[in-house]
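For reference, the chain that follows is the form predicted alone, supplied as structure tokens.
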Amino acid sequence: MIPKIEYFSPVNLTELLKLLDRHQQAAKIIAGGTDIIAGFHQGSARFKGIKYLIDLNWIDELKKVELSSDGIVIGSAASFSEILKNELINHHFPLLSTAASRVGSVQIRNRATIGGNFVNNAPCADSVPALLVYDAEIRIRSVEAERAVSLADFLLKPYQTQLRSDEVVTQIRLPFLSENYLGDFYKLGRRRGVAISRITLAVLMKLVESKIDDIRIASGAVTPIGKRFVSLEQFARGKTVSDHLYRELARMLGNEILDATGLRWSSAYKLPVVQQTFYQQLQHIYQTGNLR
């Protein structure tokens, strides 16, 4: 049951920041509501003591997707449906579009926002692996200050981030890639639609004369939070692509996931699936030459 809560709908960022500064830990931001409303119904401890809800839906500047000098800027309250329809994102950051298309149902994508997806920081957040391989940077505002932080540093542990109670994420900034990057995004759920992720993997790779010039690898759901595998990326750079290399990288990925999670009851079936999926992604990227 949802407790009695006072509701605010600010129409600009200044008004929003004043409300957050005034109410701080007694307030919670609501964007799409697909996490917080469910959390209230379930009696989640994360939402106890909340007396005020502050709605972002009337603040147009938080929904814009715009070009910048070196990339694109996505408002934190842009819905996944809006991301799917955006030609800039589809053209320059197709893995994010693919990830957005895997979120819930049409109805959920119409409500759920990209900022809410990673601020909630559930292990199964579908957008996070794609944002990580695109080196996403987020902008955070309070009444007194603005700061920028990489998404990788922003995410701390399941359902916890760097965000303070008087702050709001305003933007996600994605820098343009150089040419010749190829990529793939994969999601596995227990069913085809409206499924919570069991495994997500995002891979970007740049090849120069059959050698890996750059590679970026990120997971979701199989690790406690979305994770970039930096040491694996460093190992792969400069290597000549081959089936042997793909198998070695898949083996190493399994070990890194095990190091991050420890041995679990699900490890016996999840790790082989992750390793085989990653191996097939590497094959697919090289064989098709498609940026996806």
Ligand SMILES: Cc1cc2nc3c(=O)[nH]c(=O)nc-3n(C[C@H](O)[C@H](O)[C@H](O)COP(=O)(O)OP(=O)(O)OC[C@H]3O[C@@H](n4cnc5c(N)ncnc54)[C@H](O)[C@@H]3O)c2cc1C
Contents of the next structure:
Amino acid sequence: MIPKIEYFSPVNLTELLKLLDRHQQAAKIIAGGTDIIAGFHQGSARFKGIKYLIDLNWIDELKKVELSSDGIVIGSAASFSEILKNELINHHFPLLSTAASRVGSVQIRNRATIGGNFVNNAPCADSVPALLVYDAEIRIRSVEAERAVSLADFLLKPYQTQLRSDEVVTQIRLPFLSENYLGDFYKLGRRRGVAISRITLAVLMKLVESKIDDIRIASGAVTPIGKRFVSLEQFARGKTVSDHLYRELARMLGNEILDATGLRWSSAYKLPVVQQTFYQQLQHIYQTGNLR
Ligand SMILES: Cc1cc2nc3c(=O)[nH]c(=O)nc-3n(C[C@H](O)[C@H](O)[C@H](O)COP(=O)(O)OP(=O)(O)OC[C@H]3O[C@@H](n4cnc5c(N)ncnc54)[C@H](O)[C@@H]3O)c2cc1C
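The form predicted alone done, now the form predicted in complex with this ligand:
After this comes the whole thing, all chains and molecules, with the earlier chain placed first.
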């Protein structure tokens, strides 16, 4: 049962920040409500003791997607449907568009926000691997200060982030990539639609004369939280692409995932699938030259 809760709908950031400052741990932000309302229904410990809900939906500046001098700025309360429709994102950050297109159903995408997705920090949050390979930085505000932090540092553990109870995430900033990045986003669920991810992989690669100049690899669902594979990326940089290298990278990715998760009942199934998926992604990226 949903507990009795007082609801606020601030119309600007100043009002919102004052409410957060006043109510601290007794208050929670609600954006699309697709995680928090389900959490109330399930009696989730994460949402116990909440007396006040503060709705972001009336604050226009949190929904905007804009160009900045070096990239784009996405308001934290932009829904996945808004992200999918946005031409700037489709053009410059297509892996994020693909990830958005795989979230839930149309109805969920119309409500669910990008900020809510990574603040909730479920292992299967679909936006996270795409945001990680694009080196997303997020902006956080409280009454007293604004701070910027990389998404990779913001995410701590499953369902835990650096966010304090008096803070709101206002923006996600994605820096433009230099030319000629190729990439792919892959999600495996139990079925094609309205499915929680079992495996997600986002890969960006830049080749210069058949050598890997840069590569960025991130997973979701198959690791405790969305994660970049920095040492694997370092190993791959400077190497000449070949089938042998792809097989080696896929083998190493499996080992890194095993290190991150430990041996689980699902490892015997998931690891070969994730390795094969990653190998095919690398082949596909090279063969089709998908510009990202
Ligand atoms: C049927 C169904 C299917 C789903 N399928 C998928 C799927 O395929 N892939 C997927 O990734 N997810 C899926 N989800 C989960 C969910 O839709 C997403 O995680 C969603 O993006 C959460 O955003 P929201 O706006 O609804 O968050 P809310 O539920 O409003 O909030 C979630 C958490 O984030 C906090 N929060 C929200 N915005 C901010 C902010 N700007 N600053 C600070 N804190 C904030 C809230 O306080 C709360 O703790 C599904 C959910 C349902 C119900």
